[in-house]
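Just one chain follows, in the form predicted alone, and it is written as C-alpha cells.
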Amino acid sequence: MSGSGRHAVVLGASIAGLLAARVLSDHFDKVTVVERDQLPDDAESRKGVPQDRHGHALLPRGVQILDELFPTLSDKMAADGVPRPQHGTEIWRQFGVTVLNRGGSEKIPGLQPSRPYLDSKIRDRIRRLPNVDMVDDCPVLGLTVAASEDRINGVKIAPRDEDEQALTADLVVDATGRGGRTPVWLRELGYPTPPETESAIDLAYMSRSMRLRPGALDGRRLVLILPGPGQPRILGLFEHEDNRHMVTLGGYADDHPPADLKDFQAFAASIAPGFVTKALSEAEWLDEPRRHHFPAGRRRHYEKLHRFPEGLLVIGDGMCSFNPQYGQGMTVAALEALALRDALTAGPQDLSRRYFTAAAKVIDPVWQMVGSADRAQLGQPQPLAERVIGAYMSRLHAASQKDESLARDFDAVSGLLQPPSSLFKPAVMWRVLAGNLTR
C-alpha cells in the first residue's frame, strides 16, 4: 500500500481526516486514509461518529473552505436539496429570551446537510483523487519509529482478515478524535505529552428526526435557541436534505432532556416559540431518540511542547473538542486543514512546530469564546475581563433585537468569518451603546 515516492497516512476518516487527506494529496505522491470502521457506501450513520445522529450545520466559513478544497461541492449539495439559508428571515436565533434581528441577508450562507450525508459526499470526492487510497475496517495498533528514534516513519495496522502489517510513511496525521492515542504513543516513546485544559459542562442532548407539515415553520430553515440568563436549555431545529427535519434538545447537569416523546415535547415547549411548539405537535416522528453525553470540552496544547517527533501531526478533536451546541467543530477542523496546507507549502523544515502554532491561532479564539459562555452559564469562576466581556455581549444581543447591522456583525463572528475582536471596534460599540439607551 505504501507505493513509491513520498507517502502520507491519515488515521481516521472523520471530517478532519478527509480534509487533511485532500490537503496532503497536493503535497505527497500517495496518501492512505486508514479507518477503524467499515465505511458505508451511502449516507449512513456509523459507530465511530456517534454525533452523526444529531443536528448539524456547517458555518459560513466552513462552506467557503469546503468549496475551496472541493470546488462546486456546496452547489451540488444544494441542488440535492440540502438547505442553504440565504436570508436572516430564514434563521431564528435566540439567546435566552433575546431574539436577534431577522432582517437583511447573509452574504455567505451556511449549509445544513445531515452529518452522514456530508460525510458521504466528501468521501466520494476523496475517492476520486488518483493518489488517495481509503482502507477501512482496519484498526491502527501503534506508530513505528525510525532508527534514529526522533522521527515517526509509519504505523502498525491490522487489516481485515490479514496479519499485522507495518505501513511506512513520511508523515502520519492523527485524525481519530478526542479519544485518539497520540498522547499515549508519545509517552510510550519517551516524549512529553501535551498539557491539557478541560472545561467541564456535563451537557447531554437528545435528537429525533421528523417530517413537518409543509409551511409549518413559515419559511424558517433553522431555529437555534441557546442558553442565556434564566434559561439554561438548548434547542436546535434543523432542516436537512430529503425534506426531513431534526430537533436536538440539550441541557446541563441534572436538566438533561427526556426520551419519552410526550416529555421530550414538553421540554421543547418550555423554551420554544409558539410556532415551533405547534410544528412539533403536528410532526411525523421518524425514529427513536438518540442521546449523546458530552462531559467536558478538551484542549490539548501541542503547540507548547518543546520536544515532538518529526513525521507526526494531529488534527481535529484530538487537538480541541468544543461544546457541540455552538456547531463550530467541523468549521474549526476545516481551518486546521488550511493551517496544515500552509505549513506544508512552506516546506518540511520544523513542520510540526509551525503547524501546531498556526493551528493554535485558529483554535484559541473559539475556545476562549465558547469557554467564557459556558462558565457564565454554569456559574463557574470567571476572571474580571471575562465577566466584563460577557456583560458587553449580553448588551450586544439585546441591541441586536432591533439593529440589523449589529445582528450581521454578530453573525460574521459566530460564522467564523470575522474574529471576536471585530465586535469591539468603536463603531460596533457605539451601536451597542445607542441600542441599549434606546431600549
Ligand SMILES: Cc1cc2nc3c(=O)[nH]c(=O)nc-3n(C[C@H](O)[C@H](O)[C@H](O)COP(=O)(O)OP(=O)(O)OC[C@H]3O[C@@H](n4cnc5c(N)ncnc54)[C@H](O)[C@@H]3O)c2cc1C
Given for the second form:
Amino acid sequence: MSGSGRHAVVLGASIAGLLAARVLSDHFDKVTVVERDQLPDDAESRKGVPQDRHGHALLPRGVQILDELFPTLSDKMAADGVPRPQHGTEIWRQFGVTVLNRGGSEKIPGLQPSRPYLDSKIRDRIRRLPNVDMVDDCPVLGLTVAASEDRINGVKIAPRDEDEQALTADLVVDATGRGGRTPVWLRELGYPTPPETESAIDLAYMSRSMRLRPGALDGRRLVLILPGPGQPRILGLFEHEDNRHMVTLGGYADDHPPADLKDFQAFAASIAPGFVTKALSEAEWLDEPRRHHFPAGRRRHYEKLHRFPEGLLVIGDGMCSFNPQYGQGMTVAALEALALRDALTAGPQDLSRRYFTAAAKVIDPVWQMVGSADRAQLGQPQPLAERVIGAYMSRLHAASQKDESLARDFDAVSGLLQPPSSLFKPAVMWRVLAGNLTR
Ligand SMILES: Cc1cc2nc3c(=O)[nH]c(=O)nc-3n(C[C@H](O)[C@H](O)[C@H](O)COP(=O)(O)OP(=O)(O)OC[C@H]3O[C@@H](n4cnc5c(N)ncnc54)[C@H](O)[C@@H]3O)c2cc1C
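Right, the form predicted alone is done; let's see the coordinates for the form predicted in complex with the named molecule.
After this comes the whole thing, all chains and molecules, with the earlier chain placed first.
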C-alpha cells in the first residue's frame, strides 16, 4: 500500500467504478463501492446500465488492461466460450461501402462478452478482494465537504429502507456514468463547474438477440459496418458467449432503425453483405427489440478547472461519453483507471490536478478522432486540416481493401493500441498512396 489514505468510496459499480475499485484497493486500507441498483449475482441486465442490452465489444487495448488488473480474466472468459477473434478472417469490417482487408494473420484480440456477462465477471473478481465492499441498492445523494480544508470528505447515501446516512471517505471517485451529478453537487457546494463540450449526433440504436445456424457467418465472429462516404448506417453483429448473437442497428437523425422485425431486417439488408442478410433471415430471434437514443457525445473538462476540492475524482462516462459506434467507452475507462493508478502511485499531493491532466491526455485523441468522423458524417462544418485528414482516412480505407498490413495498422489505432499519429508515418502514407495509384 502506498499509504495515501484509509478509505476510498467509489460511486457506481459499472465498468469504470469496478476498475477504479481494483486500482484503489492497492492504495487504500478499505474501498467501498456504492451502487444504486440491486446488483445481480449473474450476468443480468441492469436498469442503471441501459446500454448493456446492446452489442458491446472490448477493444484490444481494453483487454490488455483488463488482464493487467485481473490476471488471466480474458483467458478464463475465452475458455468459457466468450469469442476472442484473433485472426483477420474472423472479422468483417466495412466503412461505407469499403470492406477492409481481412487476411488471415494473427492480431491482438478484442473480446466479445455480452455487456452483462463482462460486468458480472469483473464484479466476481472485485468481490474476492478482501478490502473492497460493495453496497448495492443504495443511491448516492450528494457529497459532504470539510469546508475549512477545501476537501470532499464523504458522501450522503440512502440505503434501501433506511434513513439517509453520511459515509466518510478520504477519497471519493464518481463513476456514476453519463448522468453523473458531480457538476450539480459542485455548484451546490459553491465550486465552479467544469466546462462542457457537446457533439450533437442524434443517433439511435435498435438491438435484438438471436441464435444463428452454425456456420451461418462463414467463420466470422464480428461484423461491423460503419458509416462512410455514400453509406450512413451502422450494423454490428456480435457473437457473444453461449453461442448467442446480437445484432445492433444504428442510424442518425431522421434515419433511426425501426423496431418491427420485417423493417428491422430490411434496414439491415440495406447495408449488409449477402451472408449477413441470409443469416438474419434464418435467425431464431430470442427477444423483443430494444432502443437506445444517444443525443450527443459529451465531455466535461475537469482538467480546465482552476478551483476543485481535494478528495474527489471522476472516471468513465461521467467525464467523457463518446459516440458509441467505435466501441471505445470501456477501453477509455480502463485507460483512465491506469491514469488513476499512476497518479496514486506518485503520492497524494495535488492528486486531482495530476489525475485530470493525465485523463485528458487519454481522452483528447479519441475525442478528436470521433468528433471529426461525426462532423464529416453529419455534414457539419470542419476545419480544413480535419477535412484533409478525413480525405486521407478514406484513401487509407480504400487502400486497406487489398493491403493487409495497412488494415492491421488501422486496426491498431482503432483498437487504441497505437495513437492516430502512427497512421501518418511516411511508410504508412506511402502504402496509402501506392494502394490508391494501383486501384
Ligand atoms: C448503445 C451503446 C453501445 C455501446 N457499445 C460499446 C462497446 O461496444 N464498447 C465499449 O467499450 N463501449 C461501448 N459503449 C460505451 C460504454 O457502455 C460506456 O462507455 C461505459 O458503460 C461507461 O461506464 P461507466 O462505468 O462510466 O458508466 P455506466 O456504465 O453508465 O454506469 C454508471 C453506474 O453508476 C450507477 N449510478 C448512477 N447514479 C448513481 C447514484 N446516484 N448512486 C449510485 N450509483 C449510481 C449506475 O446504476 C451504473 O451502475 C456503448 C454505449 C452505448 C450507449
